[in-house]
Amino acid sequence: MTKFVDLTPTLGTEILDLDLADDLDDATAATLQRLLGLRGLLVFRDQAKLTPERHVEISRRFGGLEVHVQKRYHHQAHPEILIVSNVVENGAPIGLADAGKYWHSDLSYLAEPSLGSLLHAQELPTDGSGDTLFADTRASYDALDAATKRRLVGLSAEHSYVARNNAQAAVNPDRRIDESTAAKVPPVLHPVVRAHPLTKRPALFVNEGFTTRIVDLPDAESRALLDRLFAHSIEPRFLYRHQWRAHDLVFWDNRSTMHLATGCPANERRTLFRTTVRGDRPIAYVPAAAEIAA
């Protein structure tokens, strides 16, 4: 029998029993699509026998998905599978060794962001580092001040991967994307605070990683509004952090979250896969009148 174990009070359920390399029926489905809008973060145990073509179609049952801008760390077979790894192979790394060592929502710069993703470890360090930071942006949100609620009333802020590709380049050029790469992911704008399409509970979406600029603000208010919201999102109070073990595969929910690689020393092999399930638009969150008052 499938047992499911809250990891915190608000953020991430670890589920056991259930393998996924067997079949999904539509009822087990829907129970994980409603856990993962009112939990955030999904923990699978012991999936060793999924393979990276039953990847793919469990995937597939929460949406469809995208492929990802840098086609070079796809996976051979399938293409939907960027290879998250520091593992380099005559010459060259086959995976994108610095993902995700920011905070930040997978995609938050597509025009319709990721519903979700879903990271199955395939190897890990012997040393036991290597973890993964998340942060529960619903629960932020909730905690911030009436009169700060009221001020992101209505905020849009952009959010870039060219720039951040730019940053990352400066430190490894082999990182840089071409033009026509670049012209695929222009920047996009969405609200600073978006109501979950399922649950309808607000969120902070703004992220470290992408987001460059609050565009209804001059920039000094702009960046010190964005810098004081990435601070506060991060806090102890909000945060689960993931040791990964053997075969674990973690679903998580971008519209409520964010996270953060950890990293690991450069002589310890680590590699993942990661599929990505479309989004929606984000809807801007509109307080009632007795949430942001004085």
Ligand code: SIN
Given for the second form:
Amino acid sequence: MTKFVDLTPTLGTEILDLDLADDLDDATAATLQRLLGLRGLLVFRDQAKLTPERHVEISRRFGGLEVHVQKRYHHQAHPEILIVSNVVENGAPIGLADAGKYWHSDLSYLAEPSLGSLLHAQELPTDGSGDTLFADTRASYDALDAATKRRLVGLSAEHSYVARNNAQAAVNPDRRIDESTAAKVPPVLHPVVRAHPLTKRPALFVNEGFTTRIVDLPDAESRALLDRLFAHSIEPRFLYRHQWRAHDLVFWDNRSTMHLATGCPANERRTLFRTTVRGDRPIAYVPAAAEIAA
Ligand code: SIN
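Show the form predicted together with succinic acid (SIN), please, the one above being the form predicted alone.
Full assembly next; the chain just shown is listed first.
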């Protein structure tokens, strides 16, 4: 693996000469892990030979795999694969149709949120729609003024799957979950700014999908600060737009990016398979005094 091209100055690298269906030696896997930490997102085009079994195998090279809390959207032979799809067969959706139509970092609602996700295109809209947007949450943190960085020191935010799912279920009854499923994903607290375990770089770790409030602030102040951080972190200067091509695989780092599925018209079919690699408990970033000096 020798050929790469960067996708934006800070976010994303396309790997030009790697077929993930072939053997992945340890040195290449280690390079990919480092690159992911540095660039936040890796794109592999034309992975036509990658079977679901191999997708799972490759993903395991980066850590244990999560099995999504909503069992009905699992791949039948490989429960580690979450089917993301708007396709309905025999009156039932074959996958999670409204996955990610809001900015989020996968599984930020777990005590140990995901390290990264590998999404492999199976069937794409014929009209060119269905892009995924990615936001670089390191670049958005870096761009904050010193006063805001000072304000964020020591703050923690609540992340909740149930709050998000209830909002989705209000418009899509397929999303309803029972109490025992909800009990598996209680709300959790994470630092608002986390340090990346490999690079030690700070990244904002709040997202409109799952973050409900900053627990150290009164409600109105928490809402205002979250809204400001959400709006700031999706400014165009921090974004990469992935326009899917047949058999693309995108591997993103959930510790330093957020993403949003832009959707496609209902008459278009869009199906992707996602594996989600387990991560660590986020560690709060503590800035050096000079970084936040007035
Ligand atoms: C996801 O959020 O995992 C799905 C993204 C997409 O469908 O583009």
